[in-house]
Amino acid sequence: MLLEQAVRVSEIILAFAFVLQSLEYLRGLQPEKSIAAIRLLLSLLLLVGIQPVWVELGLLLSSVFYLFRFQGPYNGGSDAMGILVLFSLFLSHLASTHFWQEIALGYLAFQLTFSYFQSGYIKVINVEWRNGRALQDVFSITAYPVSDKIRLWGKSTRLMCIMSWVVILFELAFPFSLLNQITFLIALVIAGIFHFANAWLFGLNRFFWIWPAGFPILFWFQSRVIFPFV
């Protein structure tokens, strides 16, 4: 994927991301109600392709907003991510030449893949993980609003830990799939299959978004990065 193209596709992901978004904080309170109608125009803007420097301009601007007005990201990680990808696109449009448009993109795309390796790496060499404790835990006790028929799969011990070791291995996994193009592509698969379950089973749904809206700049990086080298 050309680098022009990938940086479009992730536009249009992040644009349709901050849309769901705004429409949530559109039901709040204010001043967060006033600040998301002016982030769901400039996202409706995003994903139409119209003065993108300056749109994505104002969407960090809202964004740092939010950051000062909930003393950090509110949804964790998904909204730091989201201001990753965001930013690093900025910056692409930004750069005053094609290599420093790549080194914003591919730095984008080392902490889009080293989040999933840190995050298995953290689990790996936590015992409570490895044994699926901690997994059991999130679906007894979790806070989450995960359904009573749900919360009973945290009794069985044997599933917790299976379902725990398939997270870990995925997600240590993640980075060296971009080593060949079919491993790759099923990667994609399971992340999407993975933001999909935790979407499903724990509401987490913005993480169903802003990690696929950094994928397409995985594809130019697999291709211009990882490609020549192998």
Second form
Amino acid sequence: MLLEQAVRVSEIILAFAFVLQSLEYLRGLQPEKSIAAIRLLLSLLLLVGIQPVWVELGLLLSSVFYLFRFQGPYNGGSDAMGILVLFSLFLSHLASTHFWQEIALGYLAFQLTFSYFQSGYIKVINVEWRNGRALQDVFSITAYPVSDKIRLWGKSTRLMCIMSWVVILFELAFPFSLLNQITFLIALVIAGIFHFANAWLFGLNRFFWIWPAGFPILFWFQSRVIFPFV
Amino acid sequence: MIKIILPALFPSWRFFSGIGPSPRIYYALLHIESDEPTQWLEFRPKPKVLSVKEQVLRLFHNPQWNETLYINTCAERLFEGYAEMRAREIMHRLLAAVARKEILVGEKDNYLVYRIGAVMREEEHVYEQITFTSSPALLKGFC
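Mind pulling up the form predicted together with its partner chain next to the form predicted on its own we just looked at?
Full assembly next; the chain just shown is listed first.
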């Protein structure tokens, strides 16, 4: 995928995710409600591709406002990934040379890949993740399961152990999937299912939309950086 | 400023690295400020089951759930020590729930107070411990 194409597709997915987020904030309180109205407008402009540099600057400034308003992210990692994708796309437009454009997007590709690997690594070194106990606690103790029925999944030790290892192996293998086009496509499908499951079971709908916003950049990254070496 | 912006640009992706105490928010309504709460109710208890239609809708639009996650983040910060902003933020959102009739109040209810329970596991034993109780907030103007 060409760099310009990857940036554009990424912007469309990101804009869609921000539209959904803004509609959620509009149901909330002030002052985030007013900022959401501005972000909704900016996101729609980004969706159709009008003045992306200025629009992304506006979205970045409003993201910083939210960070200060909530003294950190409102929704943890999904906000962090949103800002990261936005910041990298913004820098890619701002870059004076093709080289710096590639550096900005390369950083995003690295962080996106690393997000899976680091998450898998901290699990595999933890005995409670390896034996399924940690995931059992996620279902049984935390406030994440969306219903009492889903909370009951935590009672099945065997299921929790299997699910833990599926998640760990997928997360650790993700960076290596980039070495081949087929494995990469398979990894993206699994990633989609993984984020869908998190949204379905734990209500993490913002993650489901924001992570794929970076996937087009991974397509570009694979053809630009990985393929010349394999 | 750096402490807030830098983690967004150089994030750590340590999702669920350890499962710590998990917060539950309870509220009580009081007639007068000095009353002792008699009945604590869980704020936004989980439904027994969600239909497929509700689940699909929540993929696109889930404001209440995401606000609850934010409230839980505030509560987790309070586990680490008292932080006025976090305590105020939880109260602010509970009062907003009163204003939009999500929390129903009686005619004689004039104050709202909340407390945070921490659910945790020790070996095979799961238990809950109350870690924080707020000061009562006046409901006037919210209901």
